[in-house]
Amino acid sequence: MKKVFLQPMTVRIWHWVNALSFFVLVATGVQIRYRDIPNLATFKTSVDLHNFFGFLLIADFLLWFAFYVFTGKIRVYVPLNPKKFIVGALRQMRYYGYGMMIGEKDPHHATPEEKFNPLQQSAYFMVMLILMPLQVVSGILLWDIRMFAGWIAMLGGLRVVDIVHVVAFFLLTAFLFVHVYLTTLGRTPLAHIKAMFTGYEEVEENE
């Protein structure tokens, strides 16, 4: 086995702050939206926690975006070669749907330059560059509807902004379940999770 350094310290810190914030936002968001469910906290506490971790998530996202843009690493999220992307995506779909069931090896071998397989790349592109900005902007507008009344009206009204926020929430939450499941598909069930703590992932020498 050999170790490949995939996750810099900045990325690992961002990841775990993002994960903590997201879990708290999901819990408090459900509490705010559905007030009849069993209460884990008062409504005011839920709102205060939601606001605090919402701004923490925004700050974390902006730091992530700045790091990836200024270091040029943002390209790992963008498929630059359409032909290579399509071929790789089909190969990866076959692996997830059949190959891994019969013991085949993952056709994608992560490197610092190509951390994600094509399916991961397209999913993270959608999540980080489309859904997260929508969630951030709609969340800020809903944080103070009086202050941002003009912007809300320009975007179609409070109902439209609220729907965007809730739909983005459901899509991001659905992605979370898929993401957690996929982390267990490494060389061992905890290999990918361990790499997000240490920065290193172990792979076979011939890979």
Given for the second form:
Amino acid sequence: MKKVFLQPMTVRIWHWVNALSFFVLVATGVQIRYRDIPNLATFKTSVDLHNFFGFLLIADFLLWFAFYVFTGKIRVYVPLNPKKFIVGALRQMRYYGYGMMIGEKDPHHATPEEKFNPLQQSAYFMVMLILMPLQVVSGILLWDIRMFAGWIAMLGGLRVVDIVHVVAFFLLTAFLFVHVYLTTLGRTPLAHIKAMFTGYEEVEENE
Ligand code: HEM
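The form predicted together with protoporphyrin IX containing FE is what I want next, because the block you gave corresponds to the form predicted on its own; please supply it.
Next comes the full complex, and the chain you just saw is listed first.
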């Protein structure tokens, strides 16, 4: 086996702060929206926690964005070659849907330049470059609806901004279930998760 360095320190810090904030935001967001479900905290505590972790997630998102843009590594998130992307995505789907169950090897070999397979790449692109920005902007507008009244009106009103925030929440939560499942499909169930703590992924010498 050899070790490949895939996750720089900034990415690891961003990722786990993001995951923690995300869980608190989902739990408190549900408390705020669905007032008749059993409450874990008072409405005010839920709002205060939601605001605090919302801003923590925004700061963390800016850290992620600055890191990837200034190092030029943002291209790992962007499918630049359509043909390669389609062929790779089909190959990866076949692996997840069939090959994996008959003991085939994962067709994608992660390197620092191509650390995502095409399915990860498109999912992470949607999450980090479309859904998270929508969630962040709609969240800031909803945080102080009086101060941002003009912006909210310009975007179609409070109902539209609220729908964007809630739909993005549903899509991000759906992503999380699939994401956590897929991260257990490494060489061992915890291999990818361990790499998100240490930075290093273990791969076979010839990969
Ligand atoms: C308990 C929760 C979570 C676990 C166990 C987890 C685990 C992992 C692991 C092991 C990786 C690296 C391997 C891979 O790329 O498949 C990863 C990457 C990633 N995760 Fe998560 N994750 C969690 C929550 C989240 C959340 C809430 C989000 C976003 C809403 C997220 C977004 C991402 C992204 C964008 C990457 C790629 C990071 C990069 O290398 O630039 N994760 N996650």
